[in-house]
Each structure stands twice: as structure tokens, then as C-alpha cells.
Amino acid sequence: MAQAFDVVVIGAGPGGYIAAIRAAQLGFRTAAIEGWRNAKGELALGGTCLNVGCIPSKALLASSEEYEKAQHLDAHGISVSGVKIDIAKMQSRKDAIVAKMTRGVEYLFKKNKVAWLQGFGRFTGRSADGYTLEVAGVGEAQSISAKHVIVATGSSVRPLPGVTIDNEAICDNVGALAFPAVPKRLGVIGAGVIGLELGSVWRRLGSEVTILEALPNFLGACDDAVSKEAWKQFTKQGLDIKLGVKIGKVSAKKSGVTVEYTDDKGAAQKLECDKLVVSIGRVPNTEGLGCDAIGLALDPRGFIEVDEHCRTALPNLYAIGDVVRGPMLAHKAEDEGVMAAELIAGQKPHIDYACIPWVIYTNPEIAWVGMSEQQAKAKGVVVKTGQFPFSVNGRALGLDEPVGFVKVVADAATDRVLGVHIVHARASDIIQEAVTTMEFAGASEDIARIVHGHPTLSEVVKEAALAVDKRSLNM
């Protein structure tokens, strides 16, 4: 007899493992289908983020930060000498790292008492009392019913047509995360958030970096000010950044891999490299769910197509995180899968999509939250503006971390904070105040009018929304 359970969730990343844990906690008889296997051949909850992603680039990015910092410690009055590179060790850091945050999602089931189904779910149908779905691929196929179902299968690696990904010379994220040795040339395709994010860990270890993008703009999502000091930065590092190219044929050899393609003048050009990134985006992984067994329509891109909460057009059905629109991140996913629970109790849960911070952990970092200047004067909402720099910050001087500023962006009539955009290596972290006062529908008043801590990385943000009234004190 098929087991059956109040509530399950396809998949186990994010936005799936979070979504079980709370159903969980809200007593339901909950089951999470995942059956990813790790580089080892383990099972492993977590997905992508956890296991190839989120969580193993941030260790590399750190580690390769600190290599780079060793070497640039003379305005410290530190000499260092003989500075050297252990790969294996960096790797094997980075892998542990993961393995503690896999477990530590496996512990969690047990002590939520979520039931973890090894394989890959499908739906095989529906009917007045829930879905029906078969769970295969690890071990022994099984049948389950679930009353309620959350669809949290994630995403997979956009390919690049003609281009197949070995893991040796092309690479996806998963190979780039992987090399066992500092490629001496390395090769990117695709100038978006993991591009620059993997290149900037190999750059600093070594790399001669060569990053190939198709559009003309640098980083377009961006606020202009910010993609204008991103460029300046980055570059400035060595990071080579081609921008409006047209990629043509890709050929991998023995010697490593050549990219023919045109550059923004038309012209042809070669991109000769030991190795080859290609991160030009994620298509959800929606293929092979059983869709049509149950009648659930997806969207042209293959996205499936909910409502502001999740909900789908079938009864009790939801779906959240990379499968559905709006951005591919995690913490959009994890809030996603608590909505989704609490709707199935009962509850009365919002997200305001408006204020879901985007980062990217380069160095520095950006982040922003909300709209940049040129989006909103888009849609016809006169702003005013503060910008303010951390190059006359005590606390980023004292860390030596003087790079970036912060970027308030309020409505000129109203004050309300419609946006706030920061470069700085902490960008990350102090990003969240402005989260924060967005989400209470602050205006740049009330940031300007809180005592902030001296000295800290936040008063610049203080600073910042000061100068949208033109009274920032310190510059």
C-alpha cells in the first residue's frame, strides 16, 4: 500500500528542505523527495545551493581573498614572505564545509520528523483527495499520495547550444568548483553572477582571466553607478571583461580550449584557455516531473506559472523557488517554501517581492534591494538620491576596506525608500538595514534620523540617506 502523507515537497534545496521543516513544525505528516548524489556518489540533501553552489563558491571565494590579502599586508606593517597555494587543502576545506551543512539538513529532518524519500519524484496523477506520484531512481521505485504538494525542483545550468559540458576543459559551476590545480588561462562565457564570481576566485589565485559577455552593457540589472564602479574595479584587479560578443565555434583539445567569436566591432576574434567556464544563465528543471499526468501547464520557458503565493492553477498544488518566476535566488526560494506551508495551515503569510535583496560576492561586493534610479524614472517616479563613499569611513579605513559607497534612492514627494544600492567588500551584510526599512515602508528620514554605531560600516548608510536631503555631516 502507497504510503501517504499530509504534505510532500519535491526536492530538497532551499526553498524544498526549508518548505518540509515547516510543514513539519505545523504537524503535518511531511515528506521531502530528493535523490542528488554528491561528487562522492552520496546522497545528499541541499541541491545545488548547498552542494555546488551557494555555500562552496562563498569558501572559495574566501579563501582565495585571503590568499590575496597575505601578499598585500605592508600597509599593516606585516611583512610576508613565501606565500604559497595548496589546491587539494582549499578544496578539501571547502568540501567539509559542505558536508556540515548537508548533514546539518539531514539532522534537522530527523528532528522535525520529515520523512527523506531517496530518488526523484513524478507525479502520476490526481484526484478528489490529493496526487499521486512514484518516486525512482534510488533503490526501488515507490508510490506515495500526498493531500498537498510543493513543487521545489530548482534549476539546471543553461547550455550553450553546440557546446558540451565535460567537467574537464568546459566547465559548468559544478567543474569550475572542482579544479584540482589553478588553470593558468581561464576562459568565462557569460559576465553574470557566477561568471564574475568564479573568475574572481581564480583570478586572485592565479588565473589570467578572460570573461566573454553577450550583451553591451556591464552588469544592466545594476543601479548605473553601481555597474560603473564594478567595471572600474574589476578591471582594475584584471579581470579582462569583453563585452557584445557573438560566440561561435567552441573546440576542446588536448591543449586546452579555443573560443572563435566576434567582438562588438564586428571583428572576428580566438580566446585561447587551459579551461572554459559557461555560465549564461538556468532553465528550471520542470522535465520529467509527470506535468501532463495531472494537467499542470508551464509557461513557454518552462517555468510553471503560480500566483503572488505560490499557488498554482491546481488545487492544493504549489510550487516556489527557481521552478517559478521571478528571481533565482535562495533566501527567495526558503521564504517561498514557508509561505507555501503556512498557506496549507491556514495561515496568512506575504512576501513583499519588492524587497528581496540580490547579491553578488565578489570583491568587492554589490548588493542592492528594491529599484535602481533608472528603473524608477522608467516608470515615471521623480526620485531624489544620496550617494555616499566609504573612502572617508574610520571602520573601513581601519579594515582597509575603503572601496564603494552606498546609493539611497527615495520618492521625491513621498521620501519612502524605493531602492538602495551598495559596492563594498561587506556589501552583503550591510545591505540588510535597508531590507529592513524598505519592508516597514521607511523613508530615508528615519535611516538618517537612527543613531548608528561609531565606528562602523553602517554609518555610511546613515551617510547616505543624509545626502538625500543634501545634509550628509561627514563629507
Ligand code: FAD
Given for the second form:
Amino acid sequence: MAQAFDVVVIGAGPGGYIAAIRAAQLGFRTAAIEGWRNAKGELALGGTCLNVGCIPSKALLASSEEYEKAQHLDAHGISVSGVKIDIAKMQSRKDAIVAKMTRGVEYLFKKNKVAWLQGFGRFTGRSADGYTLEVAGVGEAQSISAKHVIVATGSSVRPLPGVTIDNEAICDNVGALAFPAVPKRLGVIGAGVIGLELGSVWRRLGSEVTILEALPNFLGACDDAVSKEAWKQFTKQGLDIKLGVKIGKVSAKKSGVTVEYTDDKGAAQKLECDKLVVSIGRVPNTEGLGCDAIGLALDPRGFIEVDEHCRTALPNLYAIGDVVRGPMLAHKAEDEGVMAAELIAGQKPHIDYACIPWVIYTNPEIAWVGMSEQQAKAKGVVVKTGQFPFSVNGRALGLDEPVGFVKVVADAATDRVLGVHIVHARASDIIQEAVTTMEFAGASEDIARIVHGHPTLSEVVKEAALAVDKRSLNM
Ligand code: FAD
Ligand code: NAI
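Right, the form predicted alone is done; let's see the coordinates for the form predicted together with the named molecule.
Up next: the whole complex, starting with the chain shown before.
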């Protein structure tokens, strides 16, 4: 007889595995379907994030940053010579971190009594009491039933028409995280988050990196002050970023890859590189999911349609994470997973989508939450802003990380914080104060009046909040 569950989660990335754990904590008989295989061919939980996304990229960013820093310690009076990097060792460190994290999810499933159904799930129909699914692709196919289903199938790299990814010469994130040696010349298509993070990794290790970006402006989603500073820093570091290009023919030969493109003036150009990374965004995974079998609607871009509570139009069916609207971020997927499980349990959770932080883990890092000054103005909101640099902050100077600033955007009438934008080596650790303030509908004066430890980088957030009313103390 088909196994019957209260809750079945399809996909065990950060959205799905967290949803399954929360559902099990709430007392539901829960299963998660997952058939991901890693480079060794082993079945692994954790999805894109743990296997080929957030976790391995941050491991390589850290290794490459240490390598670069070790060569620039003169200011501390430390001279180091003959710094070398062993790429194989760096990669096995990364692989060990990934293995620890993905096995950690297996442990959490056992601890919380979540059944891992190995394979890929597909809807086969609806019943009076929920949904029927087939799990196939690993061992014998099996049929199961579920009262409630949470779809968390994630996303895959957006293909570039006419370009075949082989993860040897032409790579997506999977190949770009696993280079066995530093490519002398690395081409990247797309100056978004992956292009900048992975471009930075390989530049720090010695690659000549050229990034080809279709849009005429750089990091258009960021506040203008942030994109301007980021452009200045990244180009100074040696990333060669070409904006406003149109990609033409891409051909791979034994000797490398040739990318033909037209530049922002319409002139024909050629980029010759040893490896090419394609990072032009990601698309939702719904192929083979059997959406038709149950009448589950997709929006025109292929995402599963959901409301602000991740409810689809069908009863007891939720979808979360990269497969639905909103930013493709692991923490957004996780919180949606918790929300879906708690809704099934009759609770009343909600997510404030205006308060989801973004972090780009370059150096300097870029972090923001809420609206940029330009977005607020475009919505007709009258704003006041405050900006303060790290260059006069004692802690930043002590750390030899004086580059960057904090910018606070507040409503001119109410002083409510609408957005906070940070450029700094440790922006990822500083942004959370802004997220918390915004979640509690705080004002810039709230931040300005809260005692901040000294000397800390967070004092710059306080000074930027003070600057909103033109009363910074240390400048
Ligand atoms: P995924 O993690 O994609 O997981 C979906 C899972 O569903 C996969 O395991 C897949 O095998 C499985 N699946 C698909 N179809 C089926 C099926 N039919 N049956 C069963 N299983 C199925 N985000 C951040 O917040 N911070 C970062 O630093 C960050 N860095 C990133 C770096 C890179 C290089 C990349 C590519 C992404 C990064 N992201 C980051 C984005 C983040 O990885 C995603 O937003 C996140 O993984 C989405 O989670 P998810 O659970 O929705 O989907
Ligand atoms: P992205 O959306 O961040 O950037 C894609 C870039 O490619 C854009 O600048 C776009 O204009 C450009 N582009 C699109 N088509 C193009 C073309 N034909 N030619 C040239 N340029 C083109 O997508 P990316 O970098 O692939 O990352 C995917 C997603 O993964 C991100 O949006 C983010 O949600 C997530 N991610 C998050 C990270 C983090 O939180 N630190 C790190 C890495 C990825």
C-alpha cells in the first residue's frame, strides 16, 4: 500500500529541509523527497545552497581572501614572502565543509523523524484527502500520498541560448566552484551576484577576470551610492567589467573559449579566455513536477503562483523558495518553509518581504535591506538620508578595513527607516541591526539613541542614523 504522510515536501534545499523539520516539530508525519547527487555520485540533502551555492562559494571566498590578505600585511608591520596556494587543498577544505553541512541535514532529519524519500517527486493526481505522488529516479519507483504538500524544488542556472554548459570549459556555478587549477584568463557572462563573488575568488587567486554585462548600469538593484563605490573598488582590484554588451557567438575549443560580443558603442569585440562562467540569473525548477496532473498554475516566467503566505490556488498545497516569486535567497526560502509548516498547523505566521536582507560576499561586502533612495523617490516617498564612512571609525582602522560606508534612508515625514545600505568588508555582520530596526518599524532616531559598543563597526550605523538629522558626532 502507498505510504501516507500528513506533509510531504518536494526538494530538500534550505527551503524544503527547514519546512520538513518544522512540520515534524509540529507533530506531522513528514517526508521530504530529494534525489540530488553530488560530484561523487552520492545522494545528498541541502539543495543548491549547501552543495553548489552559498556554502561552497563562501568557503572559496574565505580561502581566496586569506591568500590575498597574507600578501598585504605590511601595514601591520608583518612581512610575509613566498605565499602560495594549494588549489587541491583549498577545494578539499570546501568539499569537507559541504559534506559536514549536508550530512548535518541527514542527522537533523533522523533527529526530527523526517522520512527522506530518495528520488524525484512528481504529482500524479489529487484525491479527496490530498495529493498522490510518484517518487522515482533512485531505486524502485514508489507511490505515496500526502494531505499537505510543500513544493521546494528550487532553481537552476538560466541558459544562454546557443551556449552549452559542459562544466569543463563553459561552466555554471557548479563548474566555477570546482576549478582544479587557477584559469589564466577567466571570462564571466553576467555581472550579478555570482559573477562578482566567483569572479572575485578567481581574481584573488591570480586569474585575469573579464565580466561581460548586458545592462548599461552596474548593480542596478543597489542604491546608486553603493553601486558607484562597488564599481570603484572592484575595478581598482582588477575586475575588468564591461557594461552594455550584447553576447554573440560563444565557441569552445581545446585551447579555450571565444566569446564574440558587441560593446556599449556597438563595436564588434572578442574575448578569449581559458574558462567561461555563465551567471545570468536562475530559473525555477518545475519541469517533470507533474503540475498539469493537478492543475497547478505557473506564472508567465515559470514560477509557481502563490500568495503572500506561499499558498497556491489549490487546497493544502504550498510552494516556497526559489520556485516562487521574490528574491532567490536561502534565508527567504527557509523562512517561507517555516511559514508554510506553521500555516498547515493552523498558526498565523507571516513574513515581512520588505525586510529581507541581501548580502554580496565580495570585499568590500555589500549588504542592504529595504528601499534605495532612488526606489523610494520613484514611489513618490519624500526621504531624508544619512551617510557615514568607515574611514574615521576606530575599529575599522584597527582592522585595516577603512573602505566603505553606511547609508540610512528614512521617511522625511515620520523618520521611519525605509532602507539601509552598507559597503564594508564585514557588511554581512552589520546589516542585521538594520533588519531588526525595520521589522519593528523603527526610526532613524531609534538607532541614533541606542547605545552602541565602542569601538565597533556598528558605530558607523549609529553615525549614519545621526547623519539623517545632520548631527553626526565624529565627523
Ligand atoms: P534549492 O536549494 O535549489 O533546492 C531545491 C532542491 O529541490 C534541490 O536539492 C533539488 O534537487 C530538489 N528538487 C528539484 N526538483 C525536485 C523533484 N521533482 N523532486 C525532488 N526534489 C527535487 N543565497 C543566499 O541567501 N546567500 C548566499 O550566499 C547565496 N550564495 C549562492 C551562491 C551560488 C553560487 C548560488 C548558485 C546560489 C546562492 N544563493 C545564495 C541562492 C540560494 O542557493 C538559493 O536561494 C537557495 O538554495 C534556494 O533554496 P530552495 O530550497 O528554494 O532551492
Ligand atoms: P543575478 O540576477 O544576480 O545576475 C545576473 C546578471 O546577468 C545581471 O546583471 C543581468 O543583467 C546579467 N545578464 C542577464 N542576461 C545576460 C546576457 N545575455 N548577457 C550578459 N549579461 C546578462 O544572477 P546570478 O549572478 O546568476 O545569481 C543568481 C541568483 O542566485 C542571484 O540573483 C541571487 O538570488 C542568488 N545568489 C545569491 C548570493 C548571495 O546572496 N550572496 C550569491 C550568489 C547567488
